[in-house]
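Here's a solo chain for you in structure tokens, the form predicted alone.
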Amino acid sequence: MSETRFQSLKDLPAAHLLGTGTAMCAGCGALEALHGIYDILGEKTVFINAAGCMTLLSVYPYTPFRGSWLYTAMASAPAGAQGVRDALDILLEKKRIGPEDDLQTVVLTGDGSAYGMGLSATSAAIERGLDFLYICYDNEGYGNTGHQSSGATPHGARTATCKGGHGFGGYKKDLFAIWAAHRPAYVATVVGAEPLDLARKVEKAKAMQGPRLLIALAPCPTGWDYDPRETVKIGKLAVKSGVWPLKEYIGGKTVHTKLPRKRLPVEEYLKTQGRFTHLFEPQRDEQTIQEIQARVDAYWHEFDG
């Protein structure tokens, strides 16, 4: 890509210019994610982004953000934004920069480092009071190598390491709990079909302090197996269906900010996928499927009563 046109990209809102990455899949659903989360940040930003999909947006030198840009190993994304928030505190302090030019410090990482090689650097982020945002895109996987289990994985998917006949016999973490026992400024859950949600917390989130999290499903047509043009479909039916609560965090109490009075079957969503297709055919495996309605059936039992 030459030098002449990144030059008309910067005219671009960032919406579009975040879709100018050459590696990214068609149909993303942490970009669909990440297109409505960056609008709202804007480019007084620096992302600290661990290695994963959203990695693939940046053609060195060169990346779609227009504040700063740091990689990171899959593990160190909180490290390395202690780091920058240090630095940017320190010239704050000697008066090198002005408040008007403090930037907003942001990870965004993949559920394999959200939910597994980086928790342990995150929950030390969380109890230090680190003044960050940290944005975790969740496909459910780790999308960028294949597709293989990670601790976002839901029971009885099939994944790259995972292909036994009733898929993934483990469980997915509760991130938001993890996080929410940590006692931070702020965790919310969103998605990219629903874009209004997502504006008000993030724009909640921007205006803190303090360590918060915004968990975004994202729907992966690669990993989870269907056409990219049913992303914003399957985004909805993972809220209707009751798998994806949209909640928040906020003072010491858990909120839901979106119910689904009239909760859809769980295998309306399941059925949209290629991961789950073991669960119906040849044979349905009632037994999986039940199991899975159970779990987010005693999950909106407990909040009802």
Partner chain sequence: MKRTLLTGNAAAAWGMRLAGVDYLPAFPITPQTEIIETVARWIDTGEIDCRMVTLESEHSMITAAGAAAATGVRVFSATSSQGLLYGMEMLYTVAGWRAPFVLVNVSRGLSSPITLEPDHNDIFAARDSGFLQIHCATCQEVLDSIILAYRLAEDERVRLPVIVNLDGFYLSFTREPVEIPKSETVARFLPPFDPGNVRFRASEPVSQAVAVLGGGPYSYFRYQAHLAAMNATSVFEEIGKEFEEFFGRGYGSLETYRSDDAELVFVMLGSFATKAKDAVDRLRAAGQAVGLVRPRLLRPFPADAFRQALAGKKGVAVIDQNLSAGSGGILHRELTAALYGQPETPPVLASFIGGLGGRNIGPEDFFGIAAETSQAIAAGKTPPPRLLFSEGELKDVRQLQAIAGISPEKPGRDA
Second form
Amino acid sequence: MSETRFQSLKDLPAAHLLGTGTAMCAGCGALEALHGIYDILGEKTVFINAAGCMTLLSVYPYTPFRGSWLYTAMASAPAGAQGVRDALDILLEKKRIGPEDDLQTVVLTGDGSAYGMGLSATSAAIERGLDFLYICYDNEGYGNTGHQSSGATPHGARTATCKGGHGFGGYKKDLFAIWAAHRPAYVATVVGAEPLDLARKVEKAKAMQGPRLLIALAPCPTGWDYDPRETVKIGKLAVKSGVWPLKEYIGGKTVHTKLPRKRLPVEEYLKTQGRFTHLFEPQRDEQTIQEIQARVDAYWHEFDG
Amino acid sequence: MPKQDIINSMYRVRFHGRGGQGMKTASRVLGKAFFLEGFEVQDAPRYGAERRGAPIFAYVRASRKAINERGIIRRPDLVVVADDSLVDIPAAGVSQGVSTATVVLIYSNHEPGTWKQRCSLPENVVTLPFPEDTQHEHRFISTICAGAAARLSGAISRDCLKEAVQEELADLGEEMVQANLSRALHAYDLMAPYSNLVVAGAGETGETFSKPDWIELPFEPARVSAPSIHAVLTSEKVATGLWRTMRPVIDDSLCQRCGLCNSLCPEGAISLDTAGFPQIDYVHCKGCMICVAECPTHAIHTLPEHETEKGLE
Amino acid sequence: MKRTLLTGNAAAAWGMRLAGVDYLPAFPITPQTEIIETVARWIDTGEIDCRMVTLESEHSMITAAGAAAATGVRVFSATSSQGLLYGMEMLYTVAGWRAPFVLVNVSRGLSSPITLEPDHNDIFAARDSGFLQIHCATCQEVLDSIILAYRLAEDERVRLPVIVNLDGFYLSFTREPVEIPKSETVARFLPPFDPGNVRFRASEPVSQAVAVLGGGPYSYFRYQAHLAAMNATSVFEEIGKEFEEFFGRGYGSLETYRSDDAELVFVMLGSFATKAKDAVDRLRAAGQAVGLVRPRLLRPFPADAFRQALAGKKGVAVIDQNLSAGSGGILHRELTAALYGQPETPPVLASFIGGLGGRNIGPEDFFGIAAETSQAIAAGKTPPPRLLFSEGELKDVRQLQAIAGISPEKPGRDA
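Pass me the form predicted in complex with the partner chain as well; I've looked at the form predicted alone already.
Once more the chain from above appears, this time first in line as the rest of the complex follows.
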């Protein structure tokens, strides 16, 4: 176990760096994760943003950042990071700025960009060995447009484009595995509801060089249809039910950072969200619930066995 | 020729509520009801960057002739306020364009007189009191407001309102349709004393328009005229606390100073004082209540905003 | 200063080299690729101190270019045709960042049908993006325009990115004598990049390119970019004159050729305009008062210069190497709008569409254009637009169609 300054909740920063007053929804799981991440990354950062909910973090003339920000477009935030990183390196090499003026290059996108439109730009940025941190807030749908199905939507979830009896027919893409297959410096999953695990991973990623990527599961009261107060509870259930494995890829290996020894049934997680109500009412959809359970079981069986 | 014959007289109705309260649905139910009565209609929500809890509005125009106006209603004949905490928030724009001819309907347990005095509203303020079980009824706000507005217009029959609710909410299933219908009709009946209070306005004529104060926009250098912010933390000027209808309140006697609420608050609206007690920034707290749900010692409880220091009495 | 044979692509690479570019995000596409290959070679040999990175698409390439410029380095990039269109979202986007850099476009016709040969539909698709556009007629002009483009883009009164356009094949792969200026002289004409309004530094936090809400602020920002683009006309005239003092070659927003005393004037863009010059000489020799006006700037549109150059002419023939489906030649439409209602507007403003997908415009075409426009002048009426397309060409198409199993007489499925 590598050393961490985050041994208990008491070690987490008590004073927060990201400003209040953003346009994110009350109870936003993405903003919760970003808060934790920004506390550790700090202000010597430039966030390169793709179209998504968090585009509205910076709406003229309001910004919650102490550092810098650049909005690009939905498909090309990693390419924006490439331009900024390269330009900073040039400025440093040619001594037009001093090392004290350097910035960490951070890409911030939702799952719509990360799993879909921006995937080729991300793949190429990793293959070029770009020194950057990628944060994907994964709310499992095109959240900013009213929660339509995306490449990150889980099987059976009701979305604005899958309102039928069975919800979304596809399966959530394994972005962690796709990213890890590129052999970057670091990949990790996090969730705002587990702030200690999140802080340790950001701390680790911050100290490394090269492509480092985080996927933050972002419970979304609006899109997932639940009371905003439940955001943390749902995030924790995602971990305890084994639906959202907390893990990291480092040095060519994938390691779980929190093992749900006695996994809760997935329905404990599904039941908390309106987007899965049709699996329980008016009749229980045993087949779909079992299928979701079986897939989670199979995932863990692979790692346990 | 009298002016009314030349200028299209029209009902212009604006609904004010919070994101998530169904103001779009309210505007659609009222729009459909007018339509079923044979009116030409426009209904639309106004979108912005604001999320659930943020002040938003929707509007309806209804006329016996084709409607050529579009966009935001600037001079409403009827303003419906679904959430009374919005009335004294200037940014919510409830009183924008309100004149002595405008009727203001507020879904509130306070008397019209209180509102008139407090917020300098016009003479025609009507209030629609909350039902007994406020929490449970909360999800019917949109149809309650639409039903009341329909009666105030004096132009919509009970049958047309009924049909409008049924058609607009059909996707929710029969049970929800019936539940909404009974609320809408109840509100419609409650407003019987004020039927016809709203008068369809004529709008402005060529004689009353004045030329805008257009300017020749001068060139300004890119440092000034690019969409860039050369300052930090400016979002803190946005009082997102206005989105809140309930507030979390910390009982220091129960607080163990574990700091969990501080770590989990998505807004970063909870800080720790020198003694380690959490302090809530009510200017920015959006009222998600994650802190209430997660506090291990249940030291945080909720309080309706109208029972806090901003209360009327 | 030395004179040597260079292709248009090599001239573009030399322009970039002399401008002291820090950064080149790249993506290959015919007929542009030679530019980035040339620069890559110079980087390998250490002849220039520039960082080059190959992106995975033009969309990413233009994003990286804009982002690097917004961080405060001098940036160059190049593309063509489909690539320009693939990056189109970002052309509009980065122009709004007010981050100056130079992009070369080597014009090539657009799909469908896919083709390699040149016309101007690609660059006209970018005309409303906020990028300024300089169009070149010779390889010398390619080199010079890139240096001018940096001065123009980086000027305090402008601060917008610039596209330098050259025609595929006719310039890109064609060698001509080009005078390569001394780098010391260029360095005096074009000082090091002052990032000005755009930079990312830990000590100066800034949020760039943020969202706006509401039409008021949006109108302000967009119109400011327009006003900056409008400033570029006089700035270009100014630096074009200064360029002449340094290098002996002057540039204005329009090139005029024997047009002062002309009654009939050809108007066209790019390298084919030298063919029009040739035709002007031959028509003059035959006693016809013909001239040429060629815009170097397409954005900003040099409306005032056009009004002056065309005042009192009897007829104008606009030859568009582009086609707006459902409207016609775009330069013709823009010129008509600029001249409408002006004093001494030429009564005849004829539209010709030619050179699509590399279709040649030969001397006989120019003679035909002059003849039809002269007839129109005599009749006092602007003729309908004409496509330069002959009976022989249709015959050729028919032969191809026959091989493709298509019979124009029986176009149905049973044919």
